[in-house]
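Just the one chain here, the form predicted alone, laid out as structure tokens.
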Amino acid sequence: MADDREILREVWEGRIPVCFTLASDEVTSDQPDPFFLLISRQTYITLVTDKVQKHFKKFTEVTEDDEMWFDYEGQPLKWHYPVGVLFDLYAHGIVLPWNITVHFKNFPEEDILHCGSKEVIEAHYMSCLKEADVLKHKSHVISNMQKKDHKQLWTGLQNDKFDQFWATNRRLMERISDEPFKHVPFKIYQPHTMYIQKLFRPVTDQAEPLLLKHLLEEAGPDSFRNAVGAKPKILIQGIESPLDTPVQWLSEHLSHPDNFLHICLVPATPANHEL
């Protein structure tokens, strides 16, 4: 992988200004102050919002069966999407701070998976860093990490280290023999409907370089390819990305923290401007 650090450490610093406030129709007390954070991108949203969590508790009624969740503009947040994810797919163009509802009651079993402790993210997340191994090194590398590996990884996340976490990730990023990899590990997602995720190699049997264009040719939605007129945005880490991008170079450095390439397609409307 090329030691682009400066690129890396740039993506890894991108934040995003939330204001929480919670539920009118749970408030039991006097109404709350909204509750205020800047939160990384790359993490999950139920791994940073314990204060969220305290703060709101005692303006409301909660029970021991009760689980907070998150809505923007009544539609439920998935937790195991990385943050960059849920704001470039929802939110991208707004004018700032994000405004998100907390919620403890009526919690949306068929919109979102339920997240009991800190233990759940974490499996979730090694999940899908095995997986996204398995495509791109056929599981070469993460099956020869140990234990403590794995969990500096998942520290680095939760702890927001980037030098901690690239310590070990960057072995991850690497290439074998100087080989691409062997799948890029990616998905994509528009706005309500379920993401994309396709076997895609980042070379030809030429070993020629693969471009986004390429990806998003073979494995784009039929309303991506077919679109008449303006395409949707396409971002990555809520760059909007040139089609002419190397797909091996995008999965070097602007993969998540999970080692997947997450590519929004979002409406390219008027609401959707530059900040």
The other form holds:
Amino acid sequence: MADDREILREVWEGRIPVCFTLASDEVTSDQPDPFFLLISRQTYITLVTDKVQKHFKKFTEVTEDDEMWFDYEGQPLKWHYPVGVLFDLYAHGIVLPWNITVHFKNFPEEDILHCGSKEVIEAHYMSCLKEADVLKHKSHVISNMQKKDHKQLWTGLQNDKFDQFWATNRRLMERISDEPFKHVPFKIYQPHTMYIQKLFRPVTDQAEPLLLKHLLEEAGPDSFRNAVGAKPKILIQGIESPLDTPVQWLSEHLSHPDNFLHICLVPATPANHEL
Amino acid sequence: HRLMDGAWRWQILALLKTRRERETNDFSEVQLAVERTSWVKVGRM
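The block above covers the form predicted alone; next, return the form predicted together with its partner chain.
Every chain and every other molecule in the complex is listed next, the one we just looked at coming first.
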């Protein structure tokens, strides 16, 4: 089970400095100052940007129908990916802070889901959590939880409360009867394409632990497996985990609060090769 | 079924600490997106 609190705490404490700027073609008065926030890697961008909206609304004409959205260098940011995944996928290796552009107009319907309220984010989060438990425990753990336990997970994430979150999440990370997870909930991302999700058992039929390299060999994209020369960087929670790390342990300790292991494959560049 | 610690565990911990230094520690003056309130309240009897 996930009992290495030193690692869990360090993962939880990951935060990214972000500099928000209003899109220049949407400014209708004086140019507003940028707005800075230190944002948890674990959260969702639309969950923590009320202050950003309030700050910039005064400088543009916003109607009731307008919805705030974000881009980084022209790439619309999907709010339903955790902040750390968006950063690793599109901005790994940049000079910080991360410069994000704020929009209220021309919502990119093709790229981003609407997010009308925090209830939408909560529904998405709970749906991911349930899917993860179906994969790990055939849904036995989450379906035996009470509504208040679900709420405790959500409020722990929303209010950035590590102890509150893990008091309940530890049950979702348990190995029932000391057995590893049935399957490991994971998603493999690459820039500008759909993520990959497959069934993967964390041990062999002989109960030998399978490692990160085995997961990538089995589930990685063809372009990764067949790569000749420089391979992409493999980032989980912003770090390059050793390829001989057992996948069961990774799932227990480096998953996001939605209980999925989010793995980003990004091109190795001169700017990021030493990070 | 138990998994033992390996060298990878210490490597991951070191990488996470380096990540914090690079991404967070240098920006400690930046406002936190979620304010962290204390449970301790000071009041007069």
